[in-house]
Amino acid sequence: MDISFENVSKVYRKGAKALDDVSLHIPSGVFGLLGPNGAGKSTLMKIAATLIEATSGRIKVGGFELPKEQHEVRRILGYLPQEFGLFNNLTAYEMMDYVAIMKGMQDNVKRRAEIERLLEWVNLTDVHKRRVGSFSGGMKQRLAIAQALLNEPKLLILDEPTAGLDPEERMRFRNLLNRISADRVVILSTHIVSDVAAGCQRLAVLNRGRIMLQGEVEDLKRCAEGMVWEAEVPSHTDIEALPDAVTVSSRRDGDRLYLRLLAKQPPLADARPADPGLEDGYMALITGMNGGDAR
């Protein structure tokens, strides 16, 4: 099971180009699709989920060609869009039951068993009789994740799935991804680098509709090689005034400021070189600091 996009472009009305000649291969396992808001990630995921058609290019999902064989793709698909509408007047169990029936799960015994199993996975068993309208944002997001997993889809598309989750729920979600990733394609589309770092074997970075990198996690880290610096400065230091440097992170402790910076040369006299991490490589790539085209 894999997915391939070959020279895929998507042009909306008035000439707005969301995807520009995208070629991408996604194998089995958890695949991270990284990029800032507006990069084209959701458009690419909607094409794979058969919700919209590409303007040009070729897409194959597990041997099925889109859009010609979209009905076959829908039978193996689990999808969590960035904004998933829930029926607030239904209970959590009723919501899951409704989606399961829509997915063709006709066997009552098997359907009930799977719903109960998934509600337990997302820690909603104790509230399965409560109406969805009474749920917190995090609880609704967990329910949305559970519905995407119904009927054991071979292709699972998750668009910004950890939005609204607290740290404990995010950790539980990452563990869940690792548990379900065998023998299926799981696409995790996000702008949160730590979500990709926690569980993806391979990834791609999309920016302004174009693929900037695809490969393994280490390939993204290497984009910042030799450009990561750490420094400690007085808290009143104007870090925006540092020449040719990008601030990856800053932490204030009393009257001191601890910085992690990207720069081709030491940005401060006492800056120390540091090993690159995934977020460093992502920032270097997106800003064009590594010599790539940030557009």
Ligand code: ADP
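Quick caveat, the model's predicted, so the values are computed rather than measured. In this text, rigid core is short for the largest set of C-alphas that superpose within 1.5 Å between two forms. Residue numbers count along the first chain shown, from 1. Compared with the form predicted together with ligand ADP:
- Remark: with the core as the superposition reference, the CA shift of D219 between the two forms stays below 2 Å.
- The Cα position of V73 differs by less than 2 Å between the two forms after fitting on the rigid core.
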Second form
Amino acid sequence: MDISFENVSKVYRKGAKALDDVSLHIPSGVFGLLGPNGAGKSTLMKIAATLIEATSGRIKVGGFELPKEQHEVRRILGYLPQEFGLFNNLTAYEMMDYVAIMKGMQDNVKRRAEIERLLEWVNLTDVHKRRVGSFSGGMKQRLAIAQALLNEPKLLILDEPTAGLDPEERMRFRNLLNRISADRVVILSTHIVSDVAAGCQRLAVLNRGRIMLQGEVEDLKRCAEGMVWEAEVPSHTDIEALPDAVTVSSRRDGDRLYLRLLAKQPPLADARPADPGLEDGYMALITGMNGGDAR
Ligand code: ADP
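The form predicted together with ligand ADP, contrasted with the form predicted on its own above:
The next block holds the full complex; its first chain is the one shown before.
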């Protein structure tokens, strides 16, 4: 099971070029698609999920060609869209039942067993008779994941699945993700770097419709090699004024400011070099600090 995009572009009717010559191979396992808002992630995911068509290029999902064989792809697909219109007046069980029927699960006994198994899996068995409208953000998100998993999809697309979750819910979600078996393709699209840190074997970074990098987690870190600095300055220091440096993070403690910076040269006299992390590599790529030659 794998997905390939070859020279895929998408121009929306209103003129925005959302994808610009994207070539990307996604093998089985958990794949992180990382990029800032507006990068084109949802557009790419909607194309793979057969909701929209590319303007040009070739797309193959599990051996099926899109858009020609979209019916075959829909049969193996689970999709968690960025905006999930949950059915607030239905109970959790009714909502699962509805989606299962839409997915063609006709056998009543099997459908029921599958719904019960998934509700248990996302820890919602106790509240299966409650209306979805009364759920917390985290509960809704777990239900949304459960519905995407109905009918054992070989391709699971999760578009910004941790948006709106608090840190604890986000952790629970990551644990869930790690338990999804690896013989399928799971695409996790997100703008949150730490979402891909834990569970993704491979990843790609998309920015302004273009693939900036595809590889492993370590490859992303390497984009900031030799450019990461830590420094401590008085808290009134104007960090915007540092020449040719990008601030990855800053933490104020009393009258001191602790900085993590990207720069080709030491950005401050007493800056100490540091090992690059994922966030550093991502910032280096997105800001063009690494020279933009990581393709
Ligand atoms: P992301 O998911 O990474 O935030 P999107 O794929 O949603 O990015 O958007 C990529 C670009 O395409 C943005 O500039 C966005 O404004 C534009 N875009 C998205 N959907 C549409 C649409 N239906 N019509 C016109 N432009 C769109």
